[in-house]
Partner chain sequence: MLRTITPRNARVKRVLKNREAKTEENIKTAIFIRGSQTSQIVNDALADLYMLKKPYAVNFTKKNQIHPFEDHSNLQFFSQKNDASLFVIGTHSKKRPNTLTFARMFDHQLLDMMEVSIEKGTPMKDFKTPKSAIGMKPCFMFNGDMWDQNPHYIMFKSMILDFYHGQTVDKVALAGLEYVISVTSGPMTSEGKPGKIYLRTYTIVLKRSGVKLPRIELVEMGPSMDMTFGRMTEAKPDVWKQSLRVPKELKPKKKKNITKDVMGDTVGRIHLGKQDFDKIQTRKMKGLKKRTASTEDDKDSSEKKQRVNESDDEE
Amino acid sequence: MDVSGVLEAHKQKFKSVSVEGKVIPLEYDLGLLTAYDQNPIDEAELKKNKDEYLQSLSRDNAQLLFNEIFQLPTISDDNGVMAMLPVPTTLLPREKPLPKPKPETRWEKFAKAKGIVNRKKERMVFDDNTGEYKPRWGYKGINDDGSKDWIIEVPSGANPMEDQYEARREAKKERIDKNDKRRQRNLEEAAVASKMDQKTVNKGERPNMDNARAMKRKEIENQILISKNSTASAGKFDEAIKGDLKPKGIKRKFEPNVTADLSKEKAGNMSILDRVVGKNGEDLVNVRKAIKATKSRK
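May I see the structure of the chain on its own, in the form predicted in complex with its partner chain?
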């Protein structure tokens, strides 16, 4: 039985899916669903019937593009048949620069050194006391600090007159404060670490926190010294704080009010004037420094 005739007739009914006449084969960037057709445009056709020509040209190229897309490996999903797209070859610019790697916190460093891996835990835990599932943390969680218990036993070592509910509340507050202090410390150390290690940040690695703490401490000590010096007596008569640094050798020099040598007084006043107003009417702004400052700010 010759079916080829029937097949031919069947095929004739439908329009072809192949496209002829493309001298230069099309280039495709399937990651972006794009086709680039380098074939020269028929200028005469374009002039004569622009829209029809453009439509037929686009149809041919769309046919070729879809032929390529349908060749891609597919997987079946809930949303239907999905074609797996390759990575796009055309480079498009990002809208924001690459994120800077954040320095490790104290805990992260410790966990890495010890090999502690963060494993995801289930949110709901079975509570034996009530016989139902409760969240592991948060609202109506099982590890509630127990301030809502209707009875609290006085622990063996405690004062029997003490209010245990109060004690529990205080303990929770303390825990919250401790956590906050640690978070603040992490933030400050991270700020210092990323500033110091600008080179490693530029390379794309995480800054080292080891010297960050020492640097932060030095910074704070420096600031204390500066603030001391800006007092009228250069910090000599400041109230001593426990554990404070002793600034050595601070003496404030007082010039005598009336001097015999007036030229010295004049020179002193002129130097102040120059610094404020500028020498010989020069610019007040040091242009070089201003450029540097704006560059560093950016």
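With the form predicted in complex with its partner chain done, generate the form predicted alone in the same format.
Chain alone follows, minus partners and molecules.
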């Protein structure tokens, strides 16, 4: 039975993997699975049948891209055969700016200066008392500080009537508060580092962390002064509080309406007159500028 005719008819349904007619070879960036076609478009074919021409052009370019992908080295795993893509060569613009480097904590600076390397510890550790593996930290962890002990030995020199369970709980609270204060201090130092001058950052200089608390205190004082002026009287008739901050700045000084010294009153009036009409008959108004302004309005 001759089936060559059937096979040939079936073969003609599919296009060949080889694409011809490209005067300018395509440029590929296989790391991004992209191909760039710089060949000019045939305007006559585009006007004659737009959809068919674009579909044919897209199919040929996609076929050329797949031909290049199939020439890459491959690896096999449980998911199947995969091609090893090269490093992309096209630089794509970022949507958002680069993130700023996170400021180092005091421990990170100390470890860097002393050459201490942070080694990752295993989460589960063996408990000799129970003979089981327990988490190093957290719920049902091995670091429970003996809070579940059914009996506690009274330390030497301690009050025998003191509740040792309560003493352990208080010590744990103090450690938590101490760690929280350290965390707050690191946040304040990071705020100082973020407000550094860009020139200082470019020079690689470190911020003066000793001024972190002073800077935070000054910021709080400014916020308090701003809140004082938020009342209807701008803080003028607010009740004074002991140790309250007083706003600093230029205060207006009003002269009395009636003075015994007439020479001072005359000098004050003459100074006002000089500012209004000019001293020694000089013009205070720029006539040329005023004429230009009037013409532009018209």
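Residue numbers count along the first chain shown, from 1. Whichever C-alpha set is largest while still superposing within 1.5 Å between the two forms counts as the rigid core. For clarity, every value in this text was computed on a predicted model and none was experimentally measured.
Once the rigid core is used as the reference frame, the Cα position of residue 171 differs between the two forms by less than 2 Å. Once the rigid core is used as the reference frame, the Cα position of residue 125 differs between the two forms by less than 2 Å. Residue displacement note: residue 135 has its CA displaced by under 2 Å between the two forms (rigid core superposed).
Superposing the two forms on their core, we find that the Cα atom of residue 54 is displaced by 2.4 Å between the two forms. For residue 219, the displacement of the CA atom between the two forms, after superposition on the rigid core, amounts to 7.8 Å.
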